[in-house]
Amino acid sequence: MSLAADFGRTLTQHVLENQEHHPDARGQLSALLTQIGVAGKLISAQVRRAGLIEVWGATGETNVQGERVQKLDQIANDTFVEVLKRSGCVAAMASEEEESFIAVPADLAGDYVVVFDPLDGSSNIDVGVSIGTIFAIYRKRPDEAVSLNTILRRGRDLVAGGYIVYGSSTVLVYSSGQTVDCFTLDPSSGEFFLTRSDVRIPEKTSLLSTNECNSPYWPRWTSKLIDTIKSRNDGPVREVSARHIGSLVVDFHRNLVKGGLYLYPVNRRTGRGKLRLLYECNPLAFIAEVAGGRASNGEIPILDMVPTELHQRCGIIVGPKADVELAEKMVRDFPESDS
């Protein structure tokens, strides 16, 4: 039996089979998703060799977010930019690590816009914790000159989104709006093979992912929500466990597969969230909704938020639909103005 027969469809085969869902794409979306897989393989190789070739640690620089840039952050960012630029599928892109958007030269430009977090969870690099890449794809508006408005799009406009996890295995998850499908990299062949198809987030929350040490800075509804979910353990069998890794993409992936609620609200003292709307929240919200879940900032769905800044931050609650709706109800029932 062949390796392909053992493992199933490759990423390339899968995206080609599904390009009929985007008949106006003329094959570019399929090619783009395949090239993102290529970038993931290159970054995965660097992550696995990080300690050996001394590419972990900080570069000594800070990014536009004011955070220390890790060496692998820079490698991942440069890799993604160069692969996308040469793909022939991308007109413009934006990265969490770059101050401004990047316009692709006209002779290389394609029909799509990509925004991405090249290495989510990079503060965990030095201790061997899983990290990942998050990406979102928009179709460029016809005849539009590339500008900031090309990038500042609602999540509802996404045509595809996904992420790559670099952990005990390298896993790529993507959706183009119909299903959420998971692929695992086989190191011996260098191919991503389909390992989970049509992933649906479990309706019941069994995992709660949040950093409760931040609770003094959070709106008061968060403690009500957390206490309500934890109270489900009153019966003879524990229903909910706490699981928080600190790499958003990895927390999200575990919750997608096993059924968990991820919570990172705004800081009530500053009114600001931690996570970036374009690069983190929108693509994961897109995946969550296709998988039957929900993502909200507590007031409206994440995908309905209209971005006004390239590096805009927001709060997020993402997971099983019923518990995200419960959180939205508690936001309404326990407003800060009444505290």
Ligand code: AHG
Second form
Amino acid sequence: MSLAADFGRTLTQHVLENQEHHPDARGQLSALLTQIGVAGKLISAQVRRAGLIEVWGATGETNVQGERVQKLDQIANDTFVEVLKRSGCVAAMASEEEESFIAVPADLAGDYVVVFDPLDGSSNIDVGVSIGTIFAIYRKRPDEAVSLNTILRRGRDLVAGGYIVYGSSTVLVYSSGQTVDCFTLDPSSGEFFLTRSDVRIPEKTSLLSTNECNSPYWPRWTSKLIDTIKSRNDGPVREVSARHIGSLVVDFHRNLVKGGLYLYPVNRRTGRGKLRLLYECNPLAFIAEVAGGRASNGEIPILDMVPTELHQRCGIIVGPKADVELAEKMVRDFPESDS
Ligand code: AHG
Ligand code: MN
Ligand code: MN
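Alternative state: the form predicted together with the ligand, after the form predicted on its own:
Once more the chain from above appears, this time first in line as the rest of the complex follows.
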């Protein structure tokens, strides 16, 4: 048996084969997904050397969100921007680490718009804990001159989305709407190989992921929901366990595979969420829906939210459909005005 047969399909093979079934496929989307794989490998190589080379720690700057920029955040951002620019497939992009959107010069511009969080879970970089990159892809509207409105689109308009986890292995997960597929980087050959295809999120919640220290700031419904889920352990067998890494993308990936509910509600005192709609919540909501799950801000699906700002934040509940719907019911049953 050949080595390739032992390992199965590569990311590039899969993307090219899928292109035939995709209504949007004109070659550029396939090239773009392949180039995102290249950016993932480059970032993964830096992550794997964290501590050995000077990528630990902060740059001394704060980003547009007022957060301390880690060196690896900056490296990941520069890598993604550069690879996307040179791909010839992208007209505009927006990053968590960039104040404004980036318009690609006309001679390099392509048909797509990409939004991304170059490094999610920055607080875990210096301690060897899993982190990731999140991305989402829109097709630019024909004949549209690039402006902020090119980027401010509902998640429902996405043509593809995904993420790369730098964990015990490097895993790239993407969907262009039909299936969710996972590829693991083989460090010896430098190839991503298909390791899970057509992932479906388990229907039952067996893991619960939230930062429970935020409970004083939670809306009323959140504690009610968590109590309801915990009460499933009143029987003889433990049904639900807590798992929270503090890197959204990695918490999401584990929950996707094992069946977990992730919650980051808005802060009841400020009315603001923490996670960013365009490049954190939308891509994960897209993956969750294709995998048979649901993602909501408590009132409407995340993908139906209409963004008004580049770095807009929102509350999110994402995971198995039935429990996201239960959360939406709790939001209706326990309105803030009654507190
Ligand atoms: P980022 O590192 O891209 O700024 O995102 C951090 C996010 C997310 O990854 C994580 O789950 C969450 O912030 C944790 O925040 P808390 O410390 O508020 O729980
Ligand atoms: Mn993030
Ligand atoms: Mn980030």
